[in-house]
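One chain comes next, on its own, written out as structure tokens in the form predicted on its own.
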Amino acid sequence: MEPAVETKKLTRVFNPKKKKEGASVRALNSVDLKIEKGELFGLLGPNGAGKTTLLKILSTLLLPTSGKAYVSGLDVEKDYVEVRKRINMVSGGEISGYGLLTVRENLWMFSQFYGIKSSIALERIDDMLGKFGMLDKKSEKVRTLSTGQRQKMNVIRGFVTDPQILFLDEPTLGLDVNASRTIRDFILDWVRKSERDKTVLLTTHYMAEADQLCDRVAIIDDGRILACDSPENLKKLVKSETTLRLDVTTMKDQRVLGTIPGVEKFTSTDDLENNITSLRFVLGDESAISDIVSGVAKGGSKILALRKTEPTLEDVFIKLVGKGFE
């Protein structure tokens, strides 16, 4: 089976207009990807990385300078025109639609671009406003929305299209908590019900996120693809320590849990003015945590909280890119 989207040694270099304005800037060197059909690949990266840059070509927006992109067996050069027929995307933060019109209008008027037959677009419209909590805003001009309920519109003429591949660039860019997370559980619904024919292609400065939805993720810097694969196994590449902490009543003798099988290492301190032990534990296996937690109640106490820490994403992004986002 051909993948979703496909590049071999792509490469983007942005040349100056005039000599005085600088020297060239490469914003892709020489990137290979291949993202399969129903995955919900994330793209990790600072500022000036790439990410954009890449997504528009494979989009059809811009052209490479060098090497090849296919978007379902297509090239993106070549077959632009049967290309766009398969894609639609979304970016974070964009100013789309025209404020005179209403919100299902402008919705309608997208749909027509793609030549979709009307009464499917505005049964679409209406079933996704309602999933997006947006169907009393659907007779409201789009100039009157705030700018969540303007970016779940814009999340919504993404998905009305019914596309195969669908670029969302930072599609939950300053939003708050709730229309993130609408947005987001529309995103998973709508792979994991494709039956493995959709494919998702995000962009995301929010590592929770690309954690929580993406089957894998690439991280790109300076135009190159520094790492790829599941977000679990690119924790691993971390070296950080399991840390389980624990507050108990008093325990008088703690020795014993530092002999169990998995802890590397074992401390602990006492606050005899509240009543309260407190443990740490560094775990070279996790399924200690277990018989910790069995140790404890053998020995008398109670747990009052527990608390778990491992690498994280951004850890791996620290590792591989050298800073965080800016």
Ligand SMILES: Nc1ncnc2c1ncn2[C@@H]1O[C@H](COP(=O)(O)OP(=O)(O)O)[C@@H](O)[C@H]1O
Given for the second form:
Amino acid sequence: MEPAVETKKLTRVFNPKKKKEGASVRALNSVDLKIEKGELFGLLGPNGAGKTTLLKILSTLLLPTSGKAYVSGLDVEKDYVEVRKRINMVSGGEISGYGLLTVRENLWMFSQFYGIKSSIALERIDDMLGKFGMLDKKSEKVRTLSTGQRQKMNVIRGFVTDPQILFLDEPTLGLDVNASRTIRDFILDWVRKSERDKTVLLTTHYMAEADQLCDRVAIIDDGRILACDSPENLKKLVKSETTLRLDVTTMKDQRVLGTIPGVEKFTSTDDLENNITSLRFVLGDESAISDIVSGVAKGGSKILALRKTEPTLEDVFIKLVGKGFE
Amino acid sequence: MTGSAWIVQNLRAVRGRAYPRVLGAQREPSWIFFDVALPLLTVAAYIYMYKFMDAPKEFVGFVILGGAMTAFWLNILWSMASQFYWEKETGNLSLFLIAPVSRMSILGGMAVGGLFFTTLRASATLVIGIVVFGVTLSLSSPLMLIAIFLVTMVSLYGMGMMFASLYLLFGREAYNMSNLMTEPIYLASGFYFPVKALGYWAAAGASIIPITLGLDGLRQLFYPESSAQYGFLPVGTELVILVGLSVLFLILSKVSLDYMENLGKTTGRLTLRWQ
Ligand SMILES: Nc1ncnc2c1ncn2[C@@H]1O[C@H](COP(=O)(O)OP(=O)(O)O)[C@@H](O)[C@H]1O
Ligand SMILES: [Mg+2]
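Follow the form predicted on its own with the form predicted in complex with this ligand, if you could.
Up next: the whole complex, starting with the chain shown before.
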């Protein structure tokens, strides 16, 4: 079975309109990617990394300068007509559609560009508006929507045509927590319930989004793919151990905690005034956590707070690029 | 996919894109003032002038027909031609381009919607003009009248479809073209007087704008008695030329659309907002 998306040494150079207007930009630099059918794949990178450029090439809006790109095994350059039948695309912050149409009319209009029978389209639209908690908005004019509602509508537009592969360019850009969560949950559900039939390629510059949502993540910077793996495996690249912090009521004999198997480092500070002892453990093995908790109880103390810090994709990015994200 | 399935798909696309324009006519009734009442003022000025000069009575009808047809010319210049330009800014253009139907269907839908909306305006101008100024039109050959009108519209909107891609290619400069082309075409196409008055060669040159022959043909058909005196070419000849212009502009609009799309894919500029 051919991959949903494949690129081979894909390169895109933008030339300035006139020579004197500056140098050309290499937005994609020999990108090799393979996304399997049924994957929820994330492209994570800072602004200007080349994410949108890649999506534009895959959605037949832009030609590669060199290299190849395939969608469902079809060459995006030659077989673009066939590619278009299988895809759709939604971008964050999009203001597409017409303000004087209602939400439902607007979604219907875009479905007509895919030649979908009206009754089928409207059924899907109502179903999805329901899932996005937007049914009460269906007869509102598009220009009256809030940013979050508008973006939910845009995302629905992408799903209504029931594409094989959906490209989402920063779908939760600038949205509040609730709207973002609704959109993420829907994306995840759509991919999962398709039983490896549907594929989503989304771009994001939110670390947590890539981490929580995606089966695999490619980290892109300056037009290059620096790493590509599951979030768990990527985080293994940075060998920072798990750190556990505990705030407990003042504890007399703490030294025993340092001898628990799996604890590599142990420090404690007492705050006598507030009757709090802060404990910090560096763990080689996370199974030590339960022994630590029961050790604290045996010592007659109560746990006030517990925090576990683990490496994030941000740490991975810093390690790969040598600088932070924004 | 079978041929008929392909046609159905594309007809749906036409309908989809026409819909917002058709609906716009109902949802934004302010057009009645701007697009019907204001043009009537110009029409009225010419009518009073002709009356004052004791011009032949069909001139009042000529002016009202011309006034109604200005609606189509304004729609071509200010809506059809600049449509892609605005659609680019909102991101709609990219969505049209990645759709799996012929982009000519989407462009065609834009034209059909504009045509519908503008026919409403033009009819309103016509009806009000007829009532207020007591104009009588004779309907001697209704089929020919319908044929001339439809073919004029196909070629005119074909021209508009061509402008849509060209305006996008030339950006802001082309936008100034709309300004430049409004008044001169009122003159060249004879909106307020029979185009024959310009002389044969000037009228022939102006005939590249489909509205010139269309308007002349309509005037001849509504006033058959004076057709020999004021008509530019025989109506049958005008119809044939208009059919030719329709084919020409539809082909040119397809060519410029393809050219625009390819250039966009190569340079990456056409789907970029604010550039
Ligand atoms: N149409 C274009 N013309 C010129 N430069 C462009 C164009 N599109 C993108 N770029 C440049 O290419 C680089 C990658 O841009 P983009 O793909 O939009 O990044 P991202 O989506 O990751 O923020 C940037 O330096 C950007 O300025
Ligand atoms: Mg981007």
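In this text the structure is predicted, and so the values were computed from the model without any measurement. Residue numbers count along the first chain shown, from 1. Rigid core: the largest C-alpha set superposing within 1.5 Å between the two forms.
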message: Does N274 shift between the two forms by 2 angstroms or more at the C-alpha, the core having been superposed?
response: yes
